[in-house]
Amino acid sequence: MPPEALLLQGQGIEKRYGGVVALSQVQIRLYRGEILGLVGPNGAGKTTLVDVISGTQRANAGSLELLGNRLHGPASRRSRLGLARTFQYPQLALDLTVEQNLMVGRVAGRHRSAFGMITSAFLGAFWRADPEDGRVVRAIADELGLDHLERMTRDLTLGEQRLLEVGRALAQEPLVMLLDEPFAGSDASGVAGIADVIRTVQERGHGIILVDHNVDLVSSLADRMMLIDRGTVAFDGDPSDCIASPEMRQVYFGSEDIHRAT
């Protein structure tokens, strides 16, 4: 891709806990339209990757621009120059609406504190502060088909409450989103509708990295996979190389030969 398409690029990136390197000389790179697919085993490094990026861990080396410009500081920060992102386990407000949760997300931009932006949402969820918020977190309730905007989020199944934070990013209109399991939980009609937003995203020109354990699910969406083995990049192409890699054979199955090892 040409230069001028690059969004995320990474250099050299490591992450200690006392004397466990999570992270080491790490490379990525992220352009616009892409989805980049983070795989790996348990306990490789991938959320690490995600939490460094994020801004919610820190990293003890390396560097992280974003549109060539330094991404450094807390998540607040990084959020507010245009990085969204979902956790492994859904971290919504429980006690708030699906509106307002959305709103949390609308208005997470404007605030240096998360008491900020749940102040803020709860407000414009009752008395429509801004109606272009209201009208632009009706509109991505009704993509996602989140229904029942005034239903409170503890109600909503573990499916629903992922395709949730999925709107919540969204509605804070990324550069880049980083969705870490979005799947998980959700059945057959809850994956099929992050998948479809997730290419929806794509479509507008916003950059996607997207971990899972599902590598075929993952390969079905990316342009480009990421192997992460044990902190380092394994491999970094298309994803059906990668899949049909020595070094994806050798991360999963312990041996470069796929039939010996089943």
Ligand SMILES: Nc1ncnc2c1ncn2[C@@H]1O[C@H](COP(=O)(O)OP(=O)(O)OP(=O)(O)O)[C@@H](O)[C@H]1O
Given for the second form:
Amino acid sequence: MPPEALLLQGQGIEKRYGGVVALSQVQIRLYRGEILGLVGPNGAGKTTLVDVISGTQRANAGSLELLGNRLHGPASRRSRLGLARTFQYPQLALDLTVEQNLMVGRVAGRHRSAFGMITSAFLGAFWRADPEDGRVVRAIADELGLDHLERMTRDLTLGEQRLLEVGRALAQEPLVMLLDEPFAGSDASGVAGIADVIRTVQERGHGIILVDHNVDLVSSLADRMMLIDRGTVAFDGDPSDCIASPEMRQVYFGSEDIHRAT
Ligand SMILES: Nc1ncnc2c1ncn2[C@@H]1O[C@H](COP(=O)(O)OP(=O)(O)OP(=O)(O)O)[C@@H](O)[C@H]1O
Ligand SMILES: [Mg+2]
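Swap state to the form predicted together with the ligand from the form predicted alone:
Entire complex below, previous chain first.
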């Protein structure tokens, strides 16, 4: 890949939680239009890496660059710079409607904090948003098959909440989307919908970091796959080479089926 195609780069990333070393000497690169699959067993450090990149957690050491500029500061700042994420356990405003949660994503890139946006939503100031935002949000809902925009988020199934989180991230029109187990709890149509969105974001030339335990699903979507084991990168390369690698067998040794390792 030419250097100018590099979107995101991380070097020497370290993260400790007390005595637990969650990440150690992690290097990561993500190019334009690339889907990077991140796999590894429970507790390997996948979510921690997403947290450190998105700014939800602060790394103890290491550097991150987005389009060659140092990436630092809180998650809200990084959202404005073009990072959007979903959470392993959806973090949506349950007392807002589907449309309002999508709108939170839409304006997260512009407002100081999503919290401020949620507050203003309750105060009615929400609807002073640009009418274009409404159109974008409705188009995203259509794309994801999220009908009934006026439904309360707390009434959605887990699969629908995951879809909505992907929609909220999409509404930010990010350069980089970080998806932490977006398929978990979704039925087949939810999985297909999210996979379609991932491919669309890729076609737009953005980058996606996709975390999931389903190695088959990740490898079917990813251009490159990184295997994380006990906080370090055990393999980084072609998805089929990753699956066939001794590192993969080693990490999942003892598991009868590496494709459903957990
Ligand atoms: N907030 C936290 N406080 C303390 N320890 C944490 C915290 N978050 C993660 N850890 C620890 O860091 C390590 C990496 O956890 P992480 O959640 O990143 O793994 P993961 O690969 O996402 O696992 P899973 O597949 O189960 O989601 C684990 O040992 C975990 O217990
Ligand atoms: Mg995790």
